[in-house]
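The data below hold one chain only, encoded as structure tokens and taken in the form predicted on its own.
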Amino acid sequence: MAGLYRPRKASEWATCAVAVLLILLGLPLLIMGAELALLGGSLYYVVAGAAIIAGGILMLMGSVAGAFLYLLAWLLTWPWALWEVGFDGWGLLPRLLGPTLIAVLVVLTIPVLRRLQKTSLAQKGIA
């Protein structure tokens, strides 16, 4: 995947929108997470922000790896959230609800990304 794909169908536009959403949500996590880390806080936000941004960029390039990278970051958010607040439901809610809702959107993009990736490989004569 050398560059960005050109969305043609509604599902591809929706996938593109989810990828842009990931980038826009990852940027403040990375930037403010770096500020927090410099003050002695958790590095979680820096790592999560970087992974989310990279996932969004890979998705914009039509790679299913971007979706899986976000899902890995989401999966690792769960133990971090439990470590931070334990099993306090009100403490877990802001840490897990948003990322989980976005994970649902990302899962819905996987078939589109697989199709894009398969089409790209076929055009290159690889598949």
The other form holds:
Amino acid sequence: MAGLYRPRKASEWATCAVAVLLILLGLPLLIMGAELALLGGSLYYVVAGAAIIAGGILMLMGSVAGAFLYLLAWLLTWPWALWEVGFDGWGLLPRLLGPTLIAVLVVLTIPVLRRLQKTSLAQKGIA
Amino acid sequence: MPRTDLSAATALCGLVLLSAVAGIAPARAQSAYKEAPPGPGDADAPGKKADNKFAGPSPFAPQAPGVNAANIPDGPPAEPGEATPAVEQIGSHPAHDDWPAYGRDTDATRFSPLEQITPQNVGQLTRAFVYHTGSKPAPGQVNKWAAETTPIKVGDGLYMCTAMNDIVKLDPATGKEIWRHEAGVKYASIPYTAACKAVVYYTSSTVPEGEPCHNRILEGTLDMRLIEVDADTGKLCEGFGYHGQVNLMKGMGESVPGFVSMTAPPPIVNGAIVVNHEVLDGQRRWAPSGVIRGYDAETGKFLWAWDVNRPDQHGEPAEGQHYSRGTPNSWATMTGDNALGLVYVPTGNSAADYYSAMRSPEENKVSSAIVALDVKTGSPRWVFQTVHKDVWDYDIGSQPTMIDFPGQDGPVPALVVPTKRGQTFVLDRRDGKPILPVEERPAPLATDVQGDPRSPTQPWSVGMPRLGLPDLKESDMWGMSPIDQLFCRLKFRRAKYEGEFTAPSVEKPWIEYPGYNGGSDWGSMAYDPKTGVLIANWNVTPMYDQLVTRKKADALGLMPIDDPNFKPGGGGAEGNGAMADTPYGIVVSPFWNQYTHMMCNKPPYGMITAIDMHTRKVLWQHPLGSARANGPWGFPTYLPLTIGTPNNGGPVVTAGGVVFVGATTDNMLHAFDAKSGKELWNDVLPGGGQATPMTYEYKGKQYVAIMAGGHHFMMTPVSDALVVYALPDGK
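Mind pulling up the form predicted in complex with its partner chain next to the form predicted on its own we just looked at?
Then the entire complex follows, led off by the chain already shown.
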């Protein structure tokens, strides 16, 4: 069973923090998004919330797939945002600015996660 | 920026979770309620309505004396009378250099023939002087200030009132105070807002030129007095009323200070001062009357009353009686028509704005309407209603403008009526018939408010461009991040919303849009009669409303201003209201994210539009106001982005081709090219510019003045500064 990894270096602590951040941001998206979907509103938020939380959990487990899951959600947010509001700058602002800034943080965690994964696989190999 | 965004998101995260857990307990509707309002003769008929706690006080029941700030003796009730024949007033034919009335002239065009300041040189405007009125909140006082003042200029004087009704005359070139009449208005008399939109200039028909009080300055006060002073000295005119003052509380019955007040300049039409007054919204169904009255401009003598539920009685109520309570009040500036002998009264709602089951058929005919009263008798000649059975506070706040409408067979005497709905009605002044087509369109009827059905149709002025945006949809919700945006999307979905006339709701909140501060609130419009161009600035500010049962209202601590336990600041006119005497209270807030104080809908929140009245086409239109002084949690962003902010205060247009408008929450005075709408110049004011600017010429120099008084509800900084601009010498 894959457990949570123990951060040792600063970069690993930072990666862990990003993962926790994703979960913290994903939770309200998931909870409020579920209510919104039940009220007949947009499905985007509940789906995005679930994806972001899953991404965060995977990252906490030291899996690079978590980072890629977030980035996939982020990437798919663009066509969704453009479909909803077109090229309206004010409309795009809440939909894209924050997620893009977080995407930058997530990209920075990829090398750390890759290294963690290699170490973990190596350890498994030895065992 | 990333840091801000993240911290915002995280903070929101926690708050949002909390709020989601806490939830909002849905209020339940009370049992069905039906009650006719009381009328003379049947209000307290024994056994008939005695068991009903919502019944109004009888007009024949003894009433405690009203507020009388100046201890003016009342005298016996007056019979209807006739006005002293008047001479022509300068407001009808203003001198080239002057701005003698609130709307510049009696037509209320806000158009000045001055042309020294042009699109080419407006960028060089500098401050000529700043005058401090001295009226602002004292330490410890709740800020209820919004002066909203437009000075008037006649000859060698700039005349204005302060937010607390002191009258001053200033030197138009230097701002030096020449005289001041202290009105002695007390803080307790401030209703929702300490405002005084303007004073009125009056030339006497009986006092010869050269004698005191030949030319007079008239004002209505927050504590319900008319005051006339000599224009040269500021001394009270002894021949007017009781040593220069008239007590307007006479006949009003029970009241407390701040319940009824005058904030708008009363027009003088053919010798009759026509008086309206604001009645504080949301207090109780049987609030003091919204009666409109006429007084003789020479003597202050009572002339007539128009009292909606006593339509055939034009005299003052008999001893111990009072004007009919709870009737629609008119707080906007009225427009007088000397040629037709009419005054156009923009009306509001009956008291208890959001519940209409207790209104009389007479009230329903004249609320949120323009009522043309004959200034000789006080009888309505025609009525044009802009909202049927208004429960949205879409009362008319703007002064209508008189224009010669460019018709096919020559000019038609027309009245342009701006509304909070953003519908602009154009009426024939002679009969009130629409000149441009008005359609009665179906309106939603679904409501869980028992016994209070809505009107099946509402009027739409389809011949004029709409000063508004399309109906809201979920994807219009806004925020800084997906989380606060989602919060607003959820708020949107949780509420009832079926467009502009979504009926009130008890079970869940409903969205009121364009909202009671939407469209054209009290700012009014400007009209250039030479080019036929109409300038209007307007708002896009939805509200989030919910009716609450009396039990819940009591739990929320909502109580009317005349309740002995009422605390100032505990429920203002533009927020939660007790609506005592009805089954419901009202909870109102902006449709915003209550944690970040950012509006839930996306920008713009304010716009400015120029309409060619020959073709009724929009010449230009764009967002008005920048984001510099606005941002999440009330922090200024200092971003020079034209986001379009809420705005209160009207525009001015000049023959020089420049439009001046303050109004916005970026605390700036803006100048636009009247032809293209391009912003040519702006200046940051010492306080919010929530007032209509004005312009005048003195000794060959053109000045532009704006009261930067701020506005407590708009959350702009309060100041007591009148800021006056001119071109530098030698330019």
